[in-house]
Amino acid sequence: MSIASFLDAVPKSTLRAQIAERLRAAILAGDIPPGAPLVETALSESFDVSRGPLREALRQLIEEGLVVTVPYTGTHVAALSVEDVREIFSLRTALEIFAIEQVWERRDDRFRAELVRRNDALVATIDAGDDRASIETELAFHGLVYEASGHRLLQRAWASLRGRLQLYWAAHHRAHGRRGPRRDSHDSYIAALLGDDLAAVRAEIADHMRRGVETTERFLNTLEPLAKRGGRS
């Protein structure tokens, strides 16, 4: 089935957003998969527009992380492998701990009571059996201590990696036909973020960093003999 067959002409208002909004819906729904390539041509008939808001709306989804380009090769979504998400997790891992340690002294009541909305705003959307929320919210938990670090460049490599988390979090829902990851799945590392004890806290989110990437090693780990029979046939 062809990437066209998913799309569908948008009103010519907000062009950019709304191609963006579907490309990505499109990535994340798995209807585009890893690595597929996008062409220009057969995107903008698809959408029923000029290449302009099409090249601006594919620029917004590289600065994401969801698509990259490739001299000599083109515009394809963002590839999984097994590599990409090591070097993803040990990375995340690193700029969380260091975005905690910034925070650490600044844990006022509005933090801790921030920390527990966006938790629940977390669950409601898993109890919804609502996927794309899910990812929203799980993103916007884990940011809220980039954003009250202050630390802008700190705050700047967690942008840059949201997009990529986005891609390796739908991939292993479906994987694992889940909505979202479990309910109690950030119990533990609420407990130490609000504790006492830095350094439980450091050894807490490399033990959830480390679940998250063999989780998502697992799964591409199925991909592979499937992508192998796929290219001989």
The other form holds:
2 protein chains.
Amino acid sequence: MSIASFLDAVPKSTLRAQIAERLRAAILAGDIPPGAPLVETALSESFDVSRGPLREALRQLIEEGLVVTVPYTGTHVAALSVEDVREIFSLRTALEIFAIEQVWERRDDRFRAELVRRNDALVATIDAGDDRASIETELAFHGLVYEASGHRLLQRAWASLRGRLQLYWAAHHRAHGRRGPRRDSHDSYIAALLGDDLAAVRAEIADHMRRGVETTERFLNTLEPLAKRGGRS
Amino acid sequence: MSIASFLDAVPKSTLRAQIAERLRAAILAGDIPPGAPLVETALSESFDVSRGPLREALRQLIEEGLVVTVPYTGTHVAALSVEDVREIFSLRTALEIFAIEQVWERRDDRFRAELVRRNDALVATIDAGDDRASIETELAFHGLVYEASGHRLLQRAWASLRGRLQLYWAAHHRAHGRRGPRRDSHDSYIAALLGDDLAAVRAEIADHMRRGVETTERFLNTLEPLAKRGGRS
DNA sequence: CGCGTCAGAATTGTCGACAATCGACGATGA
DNA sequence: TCATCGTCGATTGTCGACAATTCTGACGCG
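Provide the structure of the form predicted in complex with the DNA, given the form predicted on its own shown above.
Let us now look at the entire complex, which starts with that chain.
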């Protein structure tokens, strides 16, 4: 029926899921910048669907923190504030430490091998200078900890945080150009994870997050002006 | 317009919000038991609204983990498994410890006073033997830690966990009758929180959650049969 | 010149009908 | 008897039109 399903290689599922996926990708890629209005009628036309599925897709993105809406007034791409970013990193610290504790309890041997593999992939993209790919491989690298925890609720929490992180990085990339993850920070991170000292791992994760906030904090205030209206999730 | 808004004392807002609120209340009160089917057409009739807002309300409850749906097939009230409950308590341990750390960093004097006040309210309902009220005051008591953290993302995470907790307690209450929170467990909990030793607070929270799981774990397997289909969130 | 008021437009909210899909049941043939 | 296939009922998915609300900007009044 829909032309869109032929134009793009979205195999098949409900329209709601397809629209949500494509809209999310557009937002996280920075194609639709933070603060930009998302008008339902316009979007439904450009995606060639009715407003029903589109609204439901928007609701989902609202839950993910990528979109903000005000009843009867308007919908916009979320704009993160400085405090939002601090919250993301601080909560992520707690979650990631909890995740690694779960992993250690499970003693899954495949974890270390996969960790090394994903780290290699991450290092490769960093060395190649591919900023966008670096962000993706870095998320996959950290995501392994949550996957290996076997904790479904924790994985949901991580997914929620990951979306907001991507939104932040997209805005960061737009504002300052190429500036992906750094090698040295991850070298010490993976070194701690491969070691045997859980306390050291906890400290390293906290340090890792602290570095993440510190090295980007000076750029954060330049993002603020984008948060005209709302910005809350 | 809608008759429903006159029958019940839901002041005014979007229908989606009203329906979500009423459905959530019905589920958490146990009026609609875990595993029960939620047919959109039937619900839209009984609430006297069209299926549009009702579907969006269902989507929200799905996000909250209270409802499960399979495309083109059916929607049901979520049924928690034993593993789900374990995950809820373990993640809650990590979040609550993180929350109390945030509270300590803020050094808000009003926190202790409000904590004592809510503890009194909790003790009053427990002594009165009011099971449902005890659950509510206990949630309000623990919720204070998250509110006082000033961490909005953390509060969202807590809201997500709280809904699932209520669902669990509702099922528990249905299966085994009156069995609310216990005084002794909370006496040591608040005692630690009012003290000055953060390490002791961490340990007490972990113990508190462990007690919560242990004292209920023997009943958990009796809940399992309810989880016929899905049960995942 | 400032300020309240009030159309008009823009946007989201809601509705009722139709289409697509899935699961179960029974017919049919080997 | 059993396996297979088709049909039917139930449920969710999708659509287009209409209603309610909010924002904006122009206009008149003091």
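Bear in mind the structure is a predicted one, so any value in this text is a computation, not a measurement. Think of the rigid core as the biggest set of C-alphas that the two forms share within 1.5 Å after superposition. Numbering follows the first chain given and starts at 1.
Rigid core fitted, is the C-alpha displacement of residue 203 between these two forms 2 Å or more?
-> No: residue 203 shifts by under 2 Å between these two forms.
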